[in-house]
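The data below hold one chain only, encoded as structure tokens and taken in the form predicted alone.
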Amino acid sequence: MKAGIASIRKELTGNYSGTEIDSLIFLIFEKLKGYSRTQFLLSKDEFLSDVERQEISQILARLKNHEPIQYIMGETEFYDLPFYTVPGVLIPRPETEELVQWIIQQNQIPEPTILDIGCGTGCISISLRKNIPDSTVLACDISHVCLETTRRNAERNAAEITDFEYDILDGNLEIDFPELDIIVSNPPYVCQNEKNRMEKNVLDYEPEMALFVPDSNSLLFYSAIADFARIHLKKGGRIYFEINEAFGKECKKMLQEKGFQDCHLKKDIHGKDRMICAVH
């Protein structure tokens, strides 16, 4: 296996950093052999079969085309839970785990009703359902692929949630919502003018619909969700957003102008304004 690892490292050098290559090598063998990190470290003298070498070759070809490893493997981990990942659905990010943790830590309601708007893989809604006992969790998206992926992930993690199709930008949709204690969303927030600073694996493979907003209306989804929250969020209920670090102050001002209280910006582990919470 040592020769195989050396070969992978050589193939990926120039396309990925050394740290990224180390991570990719482990993920490849975790998928291929079912190894834990300890097993991986202890098994480097094992031989690879011809079938395994062929599979690695196919994975490397896709990686060299900058396809995300999460799509190649068909799964990823989020908040210590396994999630299916498929093309057309945004890949869960580590910073979103911080948003989930913030909600869990702040929640003091015994049986909260939670809505995740733009659920994608279901990573937020499912993680909240698994970690907030007796919660009622709803998840919506406009994408059928996202909703199907959320259903599969809910089943995989034995998480009882209610998912449904909903377009937050279409104010004419009639759905009977319960009173909500928490609304959370990680909506599209990348401006078109930021494309030239983004990685090729994101631009070429992840869904534009889940990423981008017009330069002229960077708070498009935040404003719509805030208006929705004014109607459906209980008094004292909380709204949580993951945000573009460049628009934290603007998002906070928008929420305050719509009557929300105790607006609080929170930095991620990299020191960037990445989350905001406000009280109805």
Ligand code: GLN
Second form
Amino acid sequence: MKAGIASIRKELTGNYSGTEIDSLIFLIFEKLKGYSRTQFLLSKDEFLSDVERQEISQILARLKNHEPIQYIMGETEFYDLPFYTVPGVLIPRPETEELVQWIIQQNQIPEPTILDIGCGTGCISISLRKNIPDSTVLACDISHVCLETTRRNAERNAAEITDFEYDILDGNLEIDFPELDIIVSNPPYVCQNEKNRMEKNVLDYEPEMALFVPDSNSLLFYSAIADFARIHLKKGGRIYFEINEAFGKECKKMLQEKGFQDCHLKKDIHGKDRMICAVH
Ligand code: GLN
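The form predicted together with this ligand is what I want next, because the block you gave corresponds to the form predicted alone; please supply it.
Starting with the chain above, the whole complex follows.
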């Protein structure tokens, strides 16, 4: 098997960095052989069947085309939980784990009702449901493939959540709805003019609809969600957003202008404004 690893490493060199290759190789063997990290490190000259070799070469061909490993494997981990990942649905990212952690820390309150707007894989709603006891969690998205993926992930993680189709931009704010304690969203926030700083694996494979906003209206989703929150969030309820590092101040100002209080910007582990919380 070590020979197998050496040849995988050689094939991926040039396309990926050394550390990326190390973690890709582990993920490949985890998937193929069910290895834990320790089992993988201890493994020596192991037999690879023809089928396994063939599978590896198919995976390598896709990796060389810059397809994200999460789509190739069909799953990833988020907040220590497994999530199916399929094309058309944004891959969960580590910065969103930081948002989830912040919400969990601040909201160990009795039986909160939480809404996740633009749920994607369901990574936010499901990890909140699993970590805030007795919460009622609702999750909505405009995309059917996202809603279906959220449902599959909820089932996989034995998390009871309610999903429904909703377009936050369609202006229908008066829908019949339970009063909410928390609204959370990681909406599209990358401007078109930021495309040149983005990786090929994101641009070529991930859903544009989940990523981009017009340059002229970077707060499009935040401001629509804030209007929704003014109607459906309890007094004292909180709104949490993941944000574009370039628009923290604007987002804070918009929330204040719409009457939200205690607006708090929070940096991610890279020191960038990445989250905001405000109170109704
Ligand atoms: N953080 C993501 C990226 O830059 C964007 C996520 C989003 O638009 N909500 O790839």
